[in-house]
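One chain comes next, on its own, written out as structure tokens in the form predicted alone.
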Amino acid sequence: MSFFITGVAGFIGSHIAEELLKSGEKVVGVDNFYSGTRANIDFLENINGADKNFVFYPIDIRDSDRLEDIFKRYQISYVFHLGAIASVQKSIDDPVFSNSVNVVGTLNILELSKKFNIKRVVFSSSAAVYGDEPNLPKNELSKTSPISPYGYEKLIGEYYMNIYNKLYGIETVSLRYFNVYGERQDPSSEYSGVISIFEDKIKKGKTVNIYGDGLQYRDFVYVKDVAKINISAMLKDDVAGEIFAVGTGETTTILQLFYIIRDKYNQKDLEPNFIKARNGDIRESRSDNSKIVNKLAFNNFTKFSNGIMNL
């Protein structure tokens, strides 16, 4: 039995893979380093065991043919798929490439799992798919008003993930990631959180740019959380179908970040750059998470000002 992973060089996939590699279960990942990376590679089979339970491959989650060489080489027996284009503003500039990753890429995981009695596939969605809709907090059934492509391919992706597990008996599970932040999150790429952009440059005594006037509010959680959440979602017996809404239900302006990181870094003199909001960007976000407590069983999530000093 093994565990697949898309997007395993990446922020969130290279954390659910060390969790799993550190419990002795055998992890087969691939990536093509668009948006992850080598160190985090490098990483993963460096953690005890893995020379014996960790495999890797570089291949796009475009590429149906050699995905289905590793379908039949391993005993593959869940699919927890995170490959994608996690860029709002890409998808803007560039709706076509998005689209083929976001939604081609997931059907074609979806297919496979299907040709290969796949026990189930856990989808990383997104708080995307609810776009500006004004009622807070967002939980499982609040209205889905994407305000870019993103978001409407990850909402295509969560009725794909439903629509197999209806028609074809797959065992589906979405979860829609609230701001994701922890450890190995890239601040040079463009799919960063701000967080992770925020530190690196206030460490360095550099301005940070806030778009808009900085009240705009997010739902951050922190990466290993979402980690466990990710195999409890795999692993419990009852949740096939669901989808949940990943989130602490506490909200940070970024006003309220830019300050916090600030004093952390002893930065007292530093200013940010106020300039104008971007398209698509959300302005209020905050999660009702009391279906991952209530069914996932998890409610031990880390404190903001812990996870932060973690950085």
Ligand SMILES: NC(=O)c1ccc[n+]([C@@H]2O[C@H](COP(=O)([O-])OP(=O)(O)OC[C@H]3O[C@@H](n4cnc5c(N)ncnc54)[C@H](O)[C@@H]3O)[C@@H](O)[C@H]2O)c1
Second form
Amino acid sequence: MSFFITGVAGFIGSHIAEELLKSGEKVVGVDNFYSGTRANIDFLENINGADKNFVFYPIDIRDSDRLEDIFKRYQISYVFHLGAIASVQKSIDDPVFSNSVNVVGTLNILELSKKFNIKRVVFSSSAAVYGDEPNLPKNELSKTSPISPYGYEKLIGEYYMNIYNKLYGIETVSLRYFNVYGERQDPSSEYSGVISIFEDKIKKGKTVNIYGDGLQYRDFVYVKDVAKINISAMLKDDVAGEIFAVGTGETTTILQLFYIIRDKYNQKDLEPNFIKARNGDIRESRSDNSKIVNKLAFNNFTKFSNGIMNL
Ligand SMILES: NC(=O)c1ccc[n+]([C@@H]2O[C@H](COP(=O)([O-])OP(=O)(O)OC[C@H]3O[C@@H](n4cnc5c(N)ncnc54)[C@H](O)[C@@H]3O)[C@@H](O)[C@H]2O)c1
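Taking the form predicted alone as the starting point, write out the structure of the form predicted in complex with the named molecule.
What follows is the whole complex; the chain from before opens it.
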């Protein structure tokens, strides 16, 4: 029995693989290195026992023939689907391309899961499905109102998960991540790239720019918690067909983020440089995570100030 991960060379996918491999599970991963890295695959290949438990194929999720070969070759029971163009900006610049990966690629994974009687598919969705819906905190019943092709593509992915569950009986779960951060994050990430930028500059004693008053806030969730929530969503009974908002429910302002990282590097004299707020920046984002706590029995969220220390 194996776990299949698309986007395994990426930030979150590599953490799910790490968690599974460290528990002695078998993992088959694919990625086309669009934004994932060979370094993440090297890291996974060097985990104790990975020589026999981890296999990687550089495959594009739009290539259903090559994916089918993998499903034929391995006894895959569970699918984590993370492979995606994880960029709002890219989806605005090139919606046809981003749709081909985020929607058609997702459909390919579901078709193969149907054909090979996969037990469950856990899909990485995004808080981007809420778009400009103003009410906080956001839960699974909040209105979805995407403001980008990316947000719509994730929402369509969720709808496909739902319909494959209803029509074909495949167990599917969609996880709407808020701002995931942690080790191995790409500094250009639109989600938590601000953390890497602040880390990089403040460490060197350089000042950082903060857009607006710095009181805009986010719900930053630690990547190792997200990996555990994925595994729980895969293995728990009675969650098929469900959606979960994946955040901590806690918020951190950009200004607080600055102070936390400033303290981390003992740069007490450093002050931020406030610049004009950016158009279209979401001011506030916060999840209601009670469903994760109640249905996935996950309540051990890493405090932001502790997670930051691991970077
Ligand atoms: N990081 C966050 O805060 C966040 C928030 C919401 C949703 N998500 C979603 O979580 C998932 C993982 O995000 P991440 O932060 O790890 O981003 P990431 O860019 O590190 O991971 C995505 C992976 O998918 C791979 N990929 C892209 N196109 C592919 C294709 N055609 N075939 C095969 N692989 C392909 C990339 O190379 C990359 O390794 C994505 O689906 C993303 O949309 C992330």
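Residue numbers count along the first chain shown, from 1. Remember, it's a predicted structure, so these values are computed and weren't measured experimentally. Rigid core here is just the name for the largest C-alpha set that superposes within 1.5 Å across the two forms.
Core-superposed comparison between the two forms: CA of D200 displaced by 2 Å or more.
Core-superposed comparison between the two forms: the CA of I210 exceeds or equals a 2 Å shift. Once both forms are fitted on their core, the CA shift for L67 between the two forms remains under 2 Å.
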